[in-house]
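Only one chain is given next, in structure tokens, and it is the form predicted alone.
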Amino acid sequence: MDSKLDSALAMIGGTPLLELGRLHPGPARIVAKAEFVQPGGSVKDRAALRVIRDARAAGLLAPGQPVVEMTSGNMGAGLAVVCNVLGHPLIVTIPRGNSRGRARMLQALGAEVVLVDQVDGSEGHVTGADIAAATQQALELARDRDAYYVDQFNNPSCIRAHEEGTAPEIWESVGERLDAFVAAVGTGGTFVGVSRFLKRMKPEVVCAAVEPRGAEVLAGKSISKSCHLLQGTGYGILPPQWDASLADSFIAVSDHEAMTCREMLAQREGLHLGYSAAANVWAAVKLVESGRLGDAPTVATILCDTGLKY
């Protein structure tokens, strides 16, 4: 059997469901999409290749055009390896409060990487005003450069990308077996985009919604830490494209809860992942273990990217 692909865009999309039994070893089964193997190595490399292609198709990006985004890394990261094999330069901005080890992927890939300097975050604490201020300097960079915005924060693209391709993998494999899902939410596309089709399967699956203590404005609460270690994730704002009904709970996680499971998962697992893939990790197991799903529910969440990037 031939196994090559004709590209490292055939790596997208397709990744594999693996069942945390020695995390949590049951009755209640906790499955996971392992996206951090991905050649850009994170969920983001979906989205990427979604916005790319749509904005292609309906004439916004021409051939060899510039691409402009502002990112925590992931999104730039899975941008650079899409924008390499279809041919068009990258620019990102990036608050400086990330993780170098972002920036020094991007910059691997061959993106132009502007650093923005944080406006009250801290290193490897980034706030919604640090997001601000970079996705101005993004917008700025587009129209001088005549670049397509990618805008991942407002792109129905990036939606799309997991309502038509991560949720039906997910439903392909588990069916009606699932009880629930569990998913950080950052720009929204992974949680709003995988909710609204298994909703539609099955209306009763319960799907929460990760955020970090302290930062739980999705939850409807005050903002008292907006420095926290789920890059990606809990910038205090509401998302654009947020979509409140989908929403069954909340689930906060602290930054010492993040950490030990990250630790849990690289001992009892193998798996050496990013802090809010352990933030999603964690909240299944609270959820789980909260009793509201029963005796042995299935509980979907996502493995966001590999800890090789902190």
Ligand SMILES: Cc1ncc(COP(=O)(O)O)c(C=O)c1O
Second form
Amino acid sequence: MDSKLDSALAMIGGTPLLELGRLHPGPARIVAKAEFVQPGGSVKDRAALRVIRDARAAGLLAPGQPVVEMTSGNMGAGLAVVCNVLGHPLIVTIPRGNSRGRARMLQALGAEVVLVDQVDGSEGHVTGADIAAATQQALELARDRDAYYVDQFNNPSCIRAHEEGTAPEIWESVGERLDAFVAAVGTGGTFVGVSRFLKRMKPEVVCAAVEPRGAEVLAGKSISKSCHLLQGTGYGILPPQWDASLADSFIAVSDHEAMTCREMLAQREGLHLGYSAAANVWAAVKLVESGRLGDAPTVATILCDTGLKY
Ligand SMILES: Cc1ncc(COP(=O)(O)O)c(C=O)c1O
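The form predicted together with the named molecule, contrasted with the form predicted alone above:
The complete assembly is shown below, putting the previous chain first.
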């Protein structure tokens, strides 16, 4: 078999759909997109590639022009992979309180990392004001360096990546047998993009949004616990591109439940994954156990990133 690929970009998308039959034996099936196998190690590689390709195609990003984004983690890694292959310098602003490991990873990938002083957060705890400050710095850098500003929370390409990529891949593998889709929400690109496509194909598919327990804003609750382990999700805001009409159900997952499921995925399935992936799988099991989907449903979810990032 010839498995030669042109570049790391060919490793983005087309991820395997794994049966999690050891973690949850039938008759229900839980199937999960192995997004962590992509070169940046997460689901955000898809958004990064689509954003850059769309910006180039629209003439918003010229060959060799720098790219700027405010990110602490997975989007930055995805952008670094894509920018390196396509020849764009990448500059990322990061609130200083984020884990140093993430900044180191971005530097190793050749990105210029600008650490932004925090407004009111502390080491390991990044607040909304800290994010606003790092965003402001990114905007200024984009202007000063004549760079393209990604703006992942507002960029429609992040949704398109999933509506035209992840979702059709799930549908191709599972098709009419699919009963539900479950995913945690950061920018909402994954949930909104995948749900929109699946509901077009089969309106009865139940789409459930996963939130950290105590930070269930999408479900309309007030925040009682803003600090949680589900990094990359549960920012305590309604993401600007959120589409409430797609969410049939909201499932809250506690830190303890995510940790327990993370251990189960490692020990039963041989998968060392991040916390949002574990929360997604836990929520999929809860949805099955609720009985709402009948006796032997098929539920699809997302394994967002590798556990090596934590
Ligand atoms: C680990 C992890 N899980 C889930 C998500 C959520 O993805 P989205 O931004 O598409 O909602 C992210 C986003 O950065 C992430 O880093």
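Between two forms, the rigid core is defined as the largest C-alpha subset superposing within 1.5 Å. Positions refer to the first chain, counted from 1. Treat the numbers as computed from the prediction; the structure is a model and nothing was measured.
Superposition on the rigid core between the two forms places the CA atom of residue 131 2 Å or more away from its counterpart.
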